[in-house]
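Shown here is one chain on its own, the form predicted on its own, set out as C-alpha cells.
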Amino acid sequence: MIDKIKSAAEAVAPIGDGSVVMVGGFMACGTPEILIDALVEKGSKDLTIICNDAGVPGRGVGKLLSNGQIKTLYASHVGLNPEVAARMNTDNPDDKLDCKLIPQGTLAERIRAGGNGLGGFLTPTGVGTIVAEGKQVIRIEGRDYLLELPLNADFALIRGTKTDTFGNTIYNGTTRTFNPMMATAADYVIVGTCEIVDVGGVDPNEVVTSGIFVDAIVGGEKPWTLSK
C-alpha cells in the first residue's frame, strides 16, 4: 500500500504559484490549520482560494490572506475578516483581491458537481440579481433557474478527526463542514487530522471521506477549540 503519511511541509511542497485550492471549513473551524501554516511557510503565490469563507485575522485562510498569497477568492461569507473587503477596494493592483461572492448553498452544490462529475445544476437561487449576471437562465414549467457550472481545484486542504494509514476519515460535528466534498472535487486531496491510526480503526461505519480520495496524511492537527 503507498504510504501516503507526510509532514505537513512535504505535503503542500506540490502546491505552486498559481495553483487552485479547496479549503474545508466555516469561519476556520474544520480548516486545518497546520495545512495552512505550511503553505504560509511554503509562500506559494497567486492562489486561487475556494472555501466558505475568508476564516477570521490570524486564522484559517485569513493566514493566507493577510500573508498575501491569494489573487482570486471564491467565497460566500467574508464578513468576519475586514481584510477581504479592504484588499477588494485597494487601488493598489498589486494587492487587490478579486473575490467572487456565492451563495452558500450554490457554493456547496458547485462543489459537488465538480466531485461527481456533474455539467452543472439548475438553481432558482440569484435569478434577477447580480448573482445572474452572465449566467444562462432556463426557464421551466413557469420559472426560472441559473444554470451553475461546476468547481474544481487543484489541491483540497481538508481537516479530519480521525483518519486510517490509507485516509479512511471521520470529522467531529461542524468541522465536517464542506470537507467532505471538497474531498471528491480535487486532484490532490491532503488531510491534516488530529488522530492517524492503523487500518481498522476507524469503523467502516462511520467512514465519511473514503480513502480512495486522499493522497496525503499529515498529523498533529489539534481539536478544534474557540479559542486560537
Second form
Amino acid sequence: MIDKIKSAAEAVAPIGDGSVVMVGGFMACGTPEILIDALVEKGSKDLTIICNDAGVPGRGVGKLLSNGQIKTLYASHVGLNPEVAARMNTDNPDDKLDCKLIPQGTLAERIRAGGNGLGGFLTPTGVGTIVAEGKQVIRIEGRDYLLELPLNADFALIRGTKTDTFGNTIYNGTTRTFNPMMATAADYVIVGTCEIVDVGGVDPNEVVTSGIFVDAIVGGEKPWTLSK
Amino acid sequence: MDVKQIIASRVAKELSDGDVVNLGIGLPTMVADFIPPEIEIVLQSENGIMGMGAAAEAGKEDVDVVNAGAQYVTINPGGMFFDSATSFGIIRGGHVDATVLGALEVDEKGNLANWIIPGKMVPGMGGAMDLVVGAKKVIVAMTHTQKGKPKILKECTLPYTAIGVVDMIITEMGVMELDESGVTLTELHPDFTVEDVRAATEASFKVSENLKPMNI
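Okay, that's the form predicted on its own, but what's the structure of the form predicted in complex with the partner chain?
Let us now look at the entire complex, which starts with that chain.
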C-alpha cells in the first residue's frame, strides 16, 4: 500500500504559487487548521481559495488572508471576517482581493458536480438577481433555472475526525460540511485528521470519504473549539 | 415582551407540528424559544444538521456540533448530520416547510433584499438565496422600519436575494401576507393603528376584512 502519512509541511509542499485550493469547513468548523498553518508557513502566494466563507481573523482561511496569500476567494459568506471587506476595497492593486460570492447551495453543488463528472447543473437559486449576470437561463416546464458550471481545484485541504492509513475518513458532527465534495473535486487531496488508525480501524458503514480520493494524510488535527 | 420577542412569539404561531424549519441567525433564532411544548418542529441547520436542539449547556458542549452562526448547539434524538450538498438538496428540493429570516428590504411584489449594501456592507448571501427559493413558506421576521425609514417598499432599492418569494412579513406592528393580489395587513398589534402602519410602510397594502389583533 502507498504510504500516505506525511508531516503537514511535506503534505503542503506541492502547493505552489497560483494554485487553486479548496478548503473544507463552515466558519472554520471542519477546516484542517494544521494544514492551513503549514500553508501559512510555506507562504505560497496568489492562491485561489474555494471555501464556504473567509473564516474569522486567526482561524481557518482567515490566516491565509491575513498573511496576504489569497488573490481570489470563492465563498458564500465573508461577513464575519472584516479583513475581506478591507481587502476588497483597497486601492493598492497588490493587496486587492478578488472575492467571488456564490450562494452556498450553488457553491456546494458546483464542487459536487466537479467531482462527479457533471458538466454543470440547473438551479432556481439566483434567478432574477445579480448572481444571474452572465449566466445562461434555461426554462424547464415553466420555471427558470441558471446554468451553473462545475468547480475543480489543484488541491483540497480536508478535515477528518478519524482516518485509516488508506485514507478512509469519517467526520463527526458538523465538521463534515464541504469536505466530502471537495475530496472528490481536486487533483491532490490532503486530509488533516484528529486520529489515524490502521486499515480496518474504521467501520466501512461509517466511512464518508473513501481512501481512493486521498493522497496524503496528516495526523494531529485538534478538536475544533470556539475559543482561540 | 420587547420588540424582538413580540416578533419571534408571533412567528412561532405560524409553525405546525411536524414542520421542518430553518431559522436564520439573530432574531429568527429566538423563534425556537416560543414554540409551545405540544408542537414539535424539526429544525434544519444549513451547516449540516436535521433535528437541531437547544444551545449547548456551558461545560457540556460537543465541540464538533455548532449551528450556522458557529455557536455550540445540541442535536435531538432522531436527528442526523450531513454534508453541505445534501443540506442544500434538502433546502432547494422543497423539503423545508418554512424558513424564517430577516430583511433589509421587502417590496410589494414579494421581492427580498437581505444580503448586500453595495459599497457599504458585503457579507455575502450565505445560504439565504437557496433557502428563500426552496422553502415552501418564506417568513420575513424584522422590525417594521430601520431608524424610522420604511423597509417594506414599493420596490426594493438594494440588490435582490430573490424575486417574488416572500409569503409573510411579521413585524412589531402586525402581520402582512403577500400573494399575487399584493400585500394584505391581516393582524395589527394593539399598540398601533392602521394609520400608524401606513405611515411606516411605503408599499401599498390592503387591510383584511377580518383584521385581527396580533396573535402573540
